[in-house]
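The form predicted alone is given below as one chain in C-alpha cells.
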Amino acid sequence: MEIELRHIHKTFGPVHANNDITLNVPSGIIQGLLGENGAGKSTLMKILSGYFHPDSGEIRINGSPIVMHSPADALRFGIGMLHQDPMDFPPMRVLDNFMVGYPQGLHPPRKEARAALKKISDQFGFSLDPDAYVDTLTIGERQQLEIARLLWLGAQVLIFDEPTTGISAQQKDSLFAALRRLAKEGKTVIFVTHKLEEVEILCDRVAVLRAGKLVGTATPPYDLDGLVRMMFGKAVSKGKRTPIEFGKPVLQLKNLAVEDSRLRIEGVNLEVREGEVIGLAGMEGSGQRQLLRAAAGLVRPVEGEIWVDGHNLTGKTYHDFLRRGVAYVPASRLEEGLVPTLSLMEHVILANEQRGLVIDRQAALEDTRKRIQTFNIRGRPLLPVESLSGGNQQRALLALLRPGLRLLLMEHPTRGLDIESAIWVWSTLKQRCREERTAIFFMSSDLEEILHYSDRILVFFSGQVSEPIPAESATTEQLGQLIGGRGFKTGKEASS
C-alpha cells in the first residue's frame, strides 16, 4: 500500500507543527522518520492515522485521495498506529484489550482472538498472558499488546512511534525481524525514531524533520553525522565521563526481598552514596521496576530493610520517603507522573510546597515560564500536558523535581528523547550529583545510556540481581551476556 502526504500543514496556536510536508512512502519498505523532540514527527503520523485532521493538504493511498475523521476511519483504510504512550485500558484484561476495535459486532469471538494473540505473540517473541490485567504489564509489554492488536485488525500500513522505548535489546531484535517480514509481505512500515542506530540497521530510507519542516531524505549507507546535522543543524557529542567524588551512604538496602504475582527478588544488599549513579539493566520485567518502587516506598518489601540517610523507612509510606528527599520519576508519564487535562502551570503549583491558603497564580505563572525556558519545553504555561509531545512531557516531569533531593529514582529517564535532549537531561542530572550530592538510581533499556552515565551497574535476570559492576570497565557485550543469564552471579554468590 503506497502512501502520499502532500503539502501537509498543521498548527496548534502559534506553533506550526507541520509546515508544508510532502512525503511519499512506497509499499514493501521500512520508511524511517527521524527528528528532534517537537520536530513534528508524531503530529504528522497522527494526521496519517486519523487522530488529527490537517489544516490543509492531502493524503493519498495508492494514488487515490482519502479523508479520515478518526482512527477508526484510518483502520478501515488499513492504517494503524502504535503510539509512544500505550493506548489501552489498564483495568481490563489483556485479551479484552486485544479485542478493542473489532469491527464485526458487539461480541467478538474470544476463542479466535485468543488463538490470534498467541500466534502473533509467538511470531514476535512476545510473552503476553491473555488473562493478565493490563495494569500489571510493563510499558514494553503494553506496547507489544498494541502491536499485536493492530496486526489482528488487519493494518496494512503500520506506524510505529518510538516502539523500542522500554523494551530490551532481545525484544528489539525480535521486533525488527518481524518488521522486516511485514515489509517483505508488502506492508508499509513507517518507523518514527530519534535513534540513529535504529535507522542504520532497520530502515530502507529515512526522512528527517526539523522544526516542523522536511529538511532532507537519505538512503543506505547512511552518513550518521550528516543525519545529526540535519536533525539539529549542528554536530552533537555525548562528551567524556566526568568523575564525581562520592559522599556518605544515602540509600542502604539490607537483605531486601520484593515479590509480585510473577517473580520474587531476594537477598539484595546495596549501598548507594551521595553523588553516585547506579544503573539497572535487564530484560523488561526482570525485577528492576519492583526494586526501584520498593526503594521509593511504593512497594512494601516482604523481607529486609530500606534505610535512607540513616533512617529506617522499611514499611513506611511514599510520603515518608518524600519527606526524606526521595523522588520517583515513572515511565508511564500520563498515568503516574502527570495529570491529563491539567496545565503545566497547575502541575507547577502542585509540585511546589504550598504556603498559605491562597495560591499566588501570578507567581506560579512566572515560575512556570522560568521552568519552560530552563528545561527547553516546547509548550506554554496554560497548555494541558497531554498536548505536549512525548519528549516534552518527559522534560516537564524533570522540571517538576524539587531542588535538594537526596535520592532520585527513575524509570527510563530519557524515554522518547532525542540525542541532544538526552545529553542535556543527563548533564542536568549530573549537575545535581555534583552540586546537591543527589544519588541517582535508574533503569533503562538502552545499554549505551547505562554504560555512559552509571558509576556502577546491577544486572537483573529472571528475578536475580547481580553483584555491582563498575561501569567504566563494563562492555555492552558483557552486559548482554549477563542479561541473557550467561555467566550470571548474584551478589550472594559473589560474596560466598
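Superpose the two forms; the largest set of C-alphas matching within 1.5 Å is the rigid core. Positions refer to the first chain, counted from 1. Computed from a predicted structure; not experimentally measured. First, how it differs from the form predicted together with the partner chain.
In the core-superposed comparison between the two forms, the C-alpha atom of residue 280 has shifted by less than 2 angstroms. The Cα position of residue 46 differs by 2 Å or more between the two forms after fitting on the rigid core.
The Cα position of residue 30 differs by 2 Å or more between the two forms after fitting on the rigid core.
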The other form holds:
Amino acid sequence: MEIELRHIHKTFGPVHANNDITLNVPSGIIQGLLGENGAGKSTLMKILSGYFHPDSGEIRINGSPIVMHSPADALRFGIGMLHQDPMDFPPMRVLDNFMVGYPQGLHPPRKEARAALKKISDQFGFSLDPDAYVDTLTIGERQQLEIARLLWLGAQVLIFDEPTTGISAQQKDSLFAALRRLAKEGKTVIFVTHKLEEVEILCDRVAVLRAGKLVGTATPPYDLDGLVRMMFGKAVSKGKRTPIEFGKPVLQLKNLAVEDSRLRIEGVNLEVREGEVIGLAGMEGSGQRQLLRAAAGLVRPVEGEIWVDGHNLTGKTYHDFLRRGVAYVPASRLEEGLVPTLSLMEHVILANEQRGLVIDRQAALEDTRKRIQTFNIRGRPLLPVESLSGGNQQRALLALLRPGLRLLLMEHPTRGLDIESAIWVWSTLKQRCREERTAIFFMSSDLEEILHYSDRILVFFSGQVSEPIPAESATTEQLGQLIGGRGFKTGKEASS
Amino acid sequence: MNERNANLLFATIAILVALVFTSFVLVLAGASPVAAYWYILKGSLGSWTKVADVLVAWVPLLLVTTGLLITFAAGLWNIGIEGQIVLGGIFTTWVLRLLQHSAMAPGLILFLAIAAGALGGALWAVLAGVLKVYGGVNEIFGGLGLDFVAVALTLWLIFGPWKRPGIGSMSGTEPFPESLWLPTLGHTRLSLWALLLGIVSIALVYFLLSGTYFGLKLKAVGKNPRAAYLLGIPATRYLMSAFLLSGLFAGLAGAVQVTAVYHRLIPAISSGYGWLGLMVSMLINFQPAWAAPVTLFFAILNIGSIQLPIVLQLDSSLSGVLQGALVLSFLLMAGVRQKWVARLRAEEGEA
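Having seen the form predicted alone, could you give me the form predicted together with the partner chain?
Next comes the full complex, and the chain you just saw is listed first.
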C-alpha cells in the first residue's frame, strides 16, 4: 500500500509541530524517519495512525484521500502503530491482549485467535505463550505481541516509534529480521528513530525532520555527517564565555552505576568543581535523568559512590543531600516542583528556613514581593502557583532556590521559555557560579543550550555515557554523532 | 460576574436542589414538605431544652470534623474515623471502670478518662497510618477494616468482660455513678465543658492549618507529596502526625459521648458521627472556617427530625436524606462550577 502525506500541518498552541510536511512512502520498503526530540516525528506518525487530526493537509492511500477519526479507523484502512511504550494491558493474558480490538462479536473467537497467534508467531519466529500474563513479558516480547495483533487485524502499514528503546540486542536483531520480512511481503514499514546506526543498517530510505519541517531525504549509502547536519541544523553558536576559575571538587561520582527497568548506566567517573557547569546531552530517555537523580540522592545507585564536598553521601536520601547544599530542580513544574493550590508566598515560606512555629505572614509577604521583583515573575504573592504561566512557574522555581547552594541539579532549565527568558535564566545561573561558586549539573534536549552554557559536556546514548567533552572544542557534528550513537568511547572503556 | 458572587450563586443553587429533592421524597412519602421542615425547626430550636440537645449533638460532630480537617489537609481519607471514636469511648470507659471506686477526686478521674479517650483514638488512627505508610495498605481500606474491628471490640466488651451484673445487653455497660458524669447545665444534657472543648478544638485546628508551619507543610504534603519532598519536607512524619491528631480529636468525641451523654459504653457509641463528619468535610470543601456553622446545621437537622415519626408518621432518617442530598448537590455544583470556569477561561484565551 502506498502512503502519501500531503502538506500536513499541526499546531499545539504556539508550537508548530508539523509544518507543511509532504512525504511519499511506497510499499515493500522500510522508510526511516529521523529527527531529534521535538522534531515532530511522533506527531506526524500519530496523525498517520489516526491519533491526531491534522489542522490541514491530506493523507492518501494508493492515490485516494482518506479521513480518519480514531486509531480504530486507521486500522480499518490498514494502518497500525506500535507506540514507544507498549499500549497493552499488563494484567491480562497474551491471548486476551491479542484479541482486544477485534472488531465484532459478543463472543470472541478464542480458538481462531489462538491459531492465528501461533501462525503469525511461527512465521516471524516470535516466542509468545498465549496464556502468559503480559506483565511477565519483556518489552521486546510485548512488541512482538503488538506486531502480531496488528497483522491479525489486517494492518498493511506498520509504524514503529523508537522500538529499540529498552530491548536487548538479541531482541533487536529479531525485531529487525521481522521488519525486513514484513517489507519483503509487501507491507509498508515506517521506522521512527534518532539512532543513526539503525538507519544505516535497516532503512531503505530516510526522511529527516527538524523543528516540524521535513528538511531532507536520503538513500544508502548514507552520509552520516550530512544526516547530523540535517538533524541539528548548522549554526550552533557557542557564545562568548568568560572564563571562571574552577575551585575544588563539589561533586564526585566514583564508578557509579544506576539502573531502572529500561536502562543501566555504569562506570561513570566524574568530578564537578566549584563554579563549573556540566551539560548532559542526548535523546530523552538515554539515561541523563537517572544520573541526575542519582546525584541528588533521589535514586539509589546500584554501584559506586557519590561524594559531595568530601562527604560520602552514597545511599543517603535527598534530604541529606539538601542539607549539604544540593538542590534539585525538576522539569515537570506542577508535578514535582511546585504544590498546586498553594500560593507563591506559601512556597517562599516553605523554601525558607523555618523560624519558630507560627508563620510571620507579613515578613513572608515582603520577602515574596522582593523575589517577584528580582526574578521578574508576572504574578501576585497570594495567587495559587498554577495560575502562573509556564515561564513564570520556572522563574518561581528559581526564585525558591536558597542562596549559597553548593550544587544545583537541573532538568531542562529553560524548557518552554522564550529566548529572552532563557537568556535571563542563564544569566542568573551563571551569576551563582561566579559569585557563590555553585556548581551546576544540568540536562537539556537543546543542543545549543548545552554548547552555549556548559563548560564540559557528557553525551548519553542508550545508557552509555561519553567522556566529558570540553564545550569549547566540541562541534555540532561530533555531539550529533554521539547522540546518534556513533563513535562511542565510554569513560569506562577509555580508562581500561 | 465575579468569583465571589458566582460562588454564592452556586451555593444557593445547591441548597435549592437539595431542598427540591428532599421535598420530592416527602411528597412521595405522602407528607407535606412545608410541615416537615417546620417541625424540624420547631423540634430543634423550639425550646431551650431542644437548643441544648442540638448543642449536645453538635459537640461530638464538631470534634470529629475538626479531626478530619487535619487528615484531609494532608490528602488522606481517614475512613477509620468511626473506629477512632469508638476506641475513644472504650479507653474512656476503661479508665472510668478502673478508677470509679478509687479515692481519687472525680474531677481528676474524668480528666484522666477523657485524656485516655484521646489517646485511644490517636492509637487507632496511628495504626491506620502505620498500615498505610509501612504496609502499603490504602488508608481507606485500612480504616474501614479497623472500623469493623472497633465495633466488634465494643460488642465483645459489652457482652463479655464488661457486661452488666447478670446478663449483657445491647443497652451497654453498667452506668457510672453520677459523680463521674460531666456536669451539665441545669436540667439539660448539655455540658459546658464539652461545649468548650469542641469550640477550643476547632479554633486551635483553624489556627494550626492557617497560621503555622506545621499546617502549611501538611497541606504541601497533601497536595503534592513529590514537590513537598523536593522542598525538604519529611512526608512520612507529617502523614503520621496527621493521623495521630485526627484520631486524637475523634477519641475526644468518643470520650464526650461516654462522660457527658451516655455515661456508659453502648454498642453505637459513635452514633455515626464519623460518617456524618466525612459528609460535612466534603460539603464545606475542607475549609475549617465553615466547620462550626455547618456541623451546627447538621446537628439541628438530626435533633429536629427526631419528632417527625410522632407528628407526621415519617421516619426520622429524613434528616439523613436532606444531609445526603445537600452534600451531593454541593459536590455536583462544584463540578458544574469547575466546568463553567474552564469554559470562561477558554473563551478569555480565545478573545
